[in-house]
Structure formats: C-alpha cells, structure tokens
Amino acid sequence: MFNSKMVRLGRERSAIRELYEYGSLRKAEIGEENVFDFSIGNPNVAPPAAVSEEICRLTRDIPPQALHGYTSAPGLFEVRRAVADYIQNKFGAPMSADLVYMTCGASASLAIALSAILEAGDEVIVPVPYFPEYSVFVEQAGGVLVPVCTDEKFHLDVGAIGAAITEKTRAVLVNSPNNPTGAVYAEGEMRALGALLKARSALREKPILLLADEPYRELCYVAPPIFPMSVYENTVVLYSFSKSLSLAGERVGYVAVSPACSEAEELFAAVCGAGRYHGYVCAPSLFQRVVGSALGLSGDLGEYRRNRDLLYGALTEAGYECTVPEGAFYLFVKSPEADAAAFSERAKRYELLLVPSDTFGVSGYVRISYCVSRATIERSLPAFRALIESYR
C-alpha cells in the first residue's frame, strides 16, 4: 500500500536516535538530571557572540519578505560567493561561487551529492567505523556502500581503500574529523589517499571522486586537518554549521564543487538537479545570511577538550579502553564485553546513555558524545564507574 522501503527506514529509527528518544521519556520520569544522555551529538556550548549579533541585525535591518522569503535554488549568491572567498583565502584552494550549493545541513549535502554522482550498483569506500546514515544516503542514491577498515588509532588504511578500489568505484567518502572515533586524519594520510585517487583515476574513463564530509572542520585539538581539494582535483567537500556555530537545529551547509574536478560544471548540474529531485532548494534564508558573515567561526572549543580530558581521564583511570579524540566531540570506548548493543543495554540500568557501535559499521565500542555540559559529565562519573565494576 505504501513504500515498503520508506515504512522500514520510518519504524527503524537510527540507534542514536532510538537512544535520544528514549532519553527523553526518561528524563520526563525521573528528572533530567538523573539521566546521563550521551547519545546524540547535539552541541551545548554557545554560538559564537557573531552570530547573535547578526541575527539582530538582519532581523531590524532586512525587510521580513527579502529576509524571510525565497532564495534562489542553490541559494543566495552573495553568501555563495562569501563561501567561495573564504575557501580561495584560508585554504588557497581556487573556489567558484558558481560552484557553490547551498543546503539544509550536511545530511541534505550527503543526500544531494551522493544521489549527483551514483548510478545504479556505483559503489562508495567509506572507511569504518562511519557515520550511519551513509548506508541510508548511499542506498537510496542507487549506490553500494564498501566499508574499509582502519588502523589501530582509526586513521586511515591508504592500502586497504586501494585494495577495495573495483571498476565499480565511483567515490571515496571521508569524514575528518571523525564520528565517531574523533580521530583527525593526518596530511601525510591524506596525501597519500590523493595520490591513489589520482593513480587509479588515470587508468580509467570516469574519475574516482573524493567526497569530504566536514562539519566537525573547526573542532580540533591537534593541527586541523588539510583542506581535500588541496590534495586531489576531483574532490567535492560536503559541509555543515551545525556543529562549528551551534547550529544544529537551523540545518544550513554547502556543497562545495572543486574547479578542478573533471566536467565540474556537468557535476554542479547533477548537483542542482539532484537539489530539485529530493526537494532540496532553498536552504533557510535568515541562517544563510547568518553563517554567510560567520565563516571561520566557531564555539568555545576549549569547553569541549575540558569535557573530553575530564571524561577520558576519568574512565581510563576507571578502566575503561580508549583513544584520545582529536577532534569533534566523541570519544569511542571498547565495550568490555563483545556485544556492544549487550553493553549499552546494561549502561541503560545506570542511566547511561551510550550509542553501540553495531550501528557505525564495526562491533564492540560504544559512542559518548560529550557536547554536554560539565555538570552532566561530573554527575555521570560514579555510575560509569559501577558499570564497569559491574563486569568484575
């Protein structure tokens, strides 16, 4: 009666968003402050003081139908333009704002480019472990998601995506800094990622093309992370303000289409077309003024390395197995016992709410998202505590 496909995707929520929502009646039955809610990556810390100031101002200053209506399909194109100018200046990557679309957040970037370049049985390499909706975006998109591993500290495994490379391949889908290991993928790595793209890409008729999500680009604790296009031409970056302004709920981003990708403006087409095709025009009007005089910008990182030291000095010191983010805000924590989904369960009985790994494509860890105040974390610290004695 319906489509079958969409009915499953609807009953099948995401694990992250299962746990939030369950967090949420939790809370509505014992308090708020008696539920540790890890799950989803819902930035606390404030915007920056920009953008407030802005959003003031556009709101006297712009008449509400020019600041409230309609924008052109791929979006404003003086805030098109300002993305442009901001990659041409901080990264020295040439930019066009005619290659720039604006979009509802990442997930619509995703969406739109995946559904751009795919064809039916194309096939993506994502390394793992991966955001989960990737499955989701590359499936609907006709595509067939070829998950890699990586190395012991979750960098990537150069070798290992070359080895996975088919006649297949249409693209390589990266995420530095990572969700949800935290790990920042270093210049040499992906250097060397570039170089592989471009070797294997030459002994065929379509480019492999390199597809880089980035909302967590701001949001390092070690040197960030090389710009992609400065490492391969074929290289389509996907971005988000979600995470670097504290815009999580506003859903604005870009896609962004290096010039010197091959038949670049067909690909900005396909893009545009792909916008149309999913209903995807028109990012939010205000929020593209608003990250439009933003760029660059972001909250108080310092507040989210406080949180990660505090936590992975704390469970560490408890017991638990871990790496150090180096980036974003999420530490991946070996489960101490092999079912992650089995661990998470029993977190539950502590009011720990901790995302299983199952769901990013490799088993055995959990996710804590640590964009949450400090008090939530210093309150969580004897019940991770009994969690993990509970295993002795």
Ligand code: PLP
Second form
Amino acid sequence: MFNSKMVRLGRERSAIRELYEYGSLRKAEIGEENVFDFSIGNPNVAPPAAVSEEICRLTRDIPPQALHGYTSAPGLFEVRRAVADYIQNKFGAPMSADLVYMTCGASASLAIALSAILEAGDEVIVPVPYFPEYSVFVEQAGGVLVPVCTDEKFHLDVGAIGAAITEKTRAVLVNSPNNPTGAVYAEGEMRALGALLKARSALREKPILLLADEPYRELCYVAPPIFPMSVYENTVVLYSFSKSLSLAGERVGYVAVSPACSEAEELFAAVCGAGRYHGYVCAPSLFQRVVGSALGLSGDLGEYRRNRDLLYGALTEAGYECTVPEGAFYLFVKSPEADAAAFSERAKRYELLLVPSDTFGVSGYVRISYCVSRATIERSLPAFRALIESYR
Ligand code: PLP
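Having displayed the form predicted alone, please output the structure of the form predicted together with the ligand.
Next comes the full complex, and the chain you just saw is listed first.
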C-alpha cells in the first residue's frame, strides 16, 4: 500500500536506536541510575562555552526574521566562507566558499554526497566495520556498498581496497576517527590510499572519489589525522558539528568539495541538486551562524579521554579484549562468544546496553559508547565484571 522500501526501513529501525529505545523504557522501569546505557553516540560533554555564549548573543542581537528565517539553499554565504577560510588556514588545502554546502549533520552530508555522485549500480568501497547508516544512504542513491576488510587494529588495508576496485567503483568512503572502532588512520595509510586512488583513476573517464566522513575530526587522542584533501585531489569532505561541538540534536554540518576535484563545479551542482531532491535545503539558520563562529572548537576532550582510560583499563583487567581507541568515543570489544547479538542480550541481564557489531558489518564484537558520565561508567564496572564472569 505504501512504498515498501520505506516501510521496511521504518520497521527495521537501526540496532543502535532499538537498544536506545529499550534503554529509555528500562530506565523508566528501574530508574535511570540502574541502567548502563552505552548504546548511542550522544555526546555528554558540554558544548564549548563560546557556543552557548554565541547562541545568547545571536538571539539577543539579531532580529528574529533574519535569525530564524530561510537562508539560501546551500547556506549563509558568510558561514560557507568561514568554513572555506578555516579549511584553507588550518589544513593548507585550497577551498572556496562556492564549494561548501551547509547540511543537517553528517547523515544529510552522506545522503546528499552519495546521491550526487552515484548512478545505478555504482560501487562504493567501505572499510569494515562501518557506521550502519552507510548501507541505507548508498542503497537510496542506487549504489552498491562493497565492504573491505581492515587490519587487526581496524586500520586501512590499502591492498584490500585496491583488490576491491572494479570498473564500477565510484567512491571509497572512509571514516576517521572511526565509529565504531576508534581507529584514527595514520598519515602513511591515508597517503597510500591517495596514491592508490590516483593510480587507479588515471585511465578512467570518471575518477574514483574519496568521500571522507569526518564527524569526529577533532576528537583525537593521537596525532590528528591528515586532511583528506591533502592526500588526493578528488575528495569530498562530509562534516558534522554533532560530535565536536556536542550539537547532535541541532542538525548541522557541511559538504565540502575540493576545488581540485575534476569537474568540481558540476559536482557541486549535483550536491545542490541532491540537497534539493532530499529536502535538505537551508540548514538550521541559527546554528549555521553558531558553528560559523566556532570552527575548530570542541568540547572537553579530556573528559572523553578519562572515560576511555577508565573503561579500557577496567575492562581489559577484567579479561575483555579490545584495542585502545585513538579517537572518537567508542570502545570496540571482542565478544566472549561468537554470537555478539547473544552476548548483547546477555549483557542486558546486567543492565548493560552494548551494541552488537553485526550492525557495523562484522561479527563478534560489541560497541560501547563511552560518551556518558563518569559516574555511569564507575557504577557499571561491577556489572561488566559479573558479565564476563558468567562465561567462566
Ligand atoms: N557518520 C558517522 C561515522 C557517525 O558516527 C554518525 C553519527 O553517529 C554520522 C555519520 C551521523 O552524524 P549526524 O548526527 O551529524 O547526522
């Protein structure tokens, strides 16, 4: 009776959201403090003070119609220019305001960019594990997601990417710092990826695009990742302020097309067309202005680092296996049984909400979002210990 694909997507819901909704009900039943909800990547760290101050200033100083009214479809020009200037000054990569499109977060950036570039049957190579919504966004654009393996620490396996390239490959989509593993791709591996894409694009009519999904760019405990446009010309950056500025509910981000892309202007026209097609025109106007004044800032990374250290230390001591996250706010832990969904179900008995990794395209792990209060982590530790004990 209705669009069957949409009914399916609506009914299936994401495994993360499913667990999050379960957690909300459970908290109502037994009390918030008794549920250890590590399901969703909702930042708990406050936005930088400058963000709250700017919200106050804007609402006080700018007349309502100007502040809350429509902006032009790709966003306020002064904000697009601020983004372009920031990219040029911070990363030394040429960028033009005319190639920046303000969006409603990274989800919109992904949906727009994939729709802009894919023709039916085009392939998008994605290192696993990956953010689950990628499959939705690739599919809606008519593309085919091609998963490729990563190495034992979830870093890029450039050889595997090379082997997966076919004449249908249109893009490689990478996410660093990574959700769900916390891996931050090193400069060397990104340069190797850039060299591969350059070599393999040389004889093609359409070059392979590098799509860099970067909502965690500033959330890094190791050397910050190299800016992707610096390693390969045909690059599109998909950014969000959801995580860096703790503004996940405000829905703001951008798509930035490198001026070095072949046919950059036409690509940007396709981005604008895809924004229009999906109804993602004119990102929230108050928050366009807010983020324009807060580029490069982030919430207190120290809080995430302390959470990471506490949880990583306690869990590995208890016998769990995981690699140290280098960025973002996720710990990717090996499930003590092969079936991660069964492990996640068992964890629920201890009021621990852990996302099984099958939703990220690999089996045998769970993801723990540690963007929660320190008190939640401290209270959860006996439950984690009891859970692993239950396997002995
Ligand atoms: N990409 C990745 C890797 C993410 O982790 C997320 C959100 O968790 C998104 C995209 C979507 O971000 P947004 O909330 O800005 O739409």
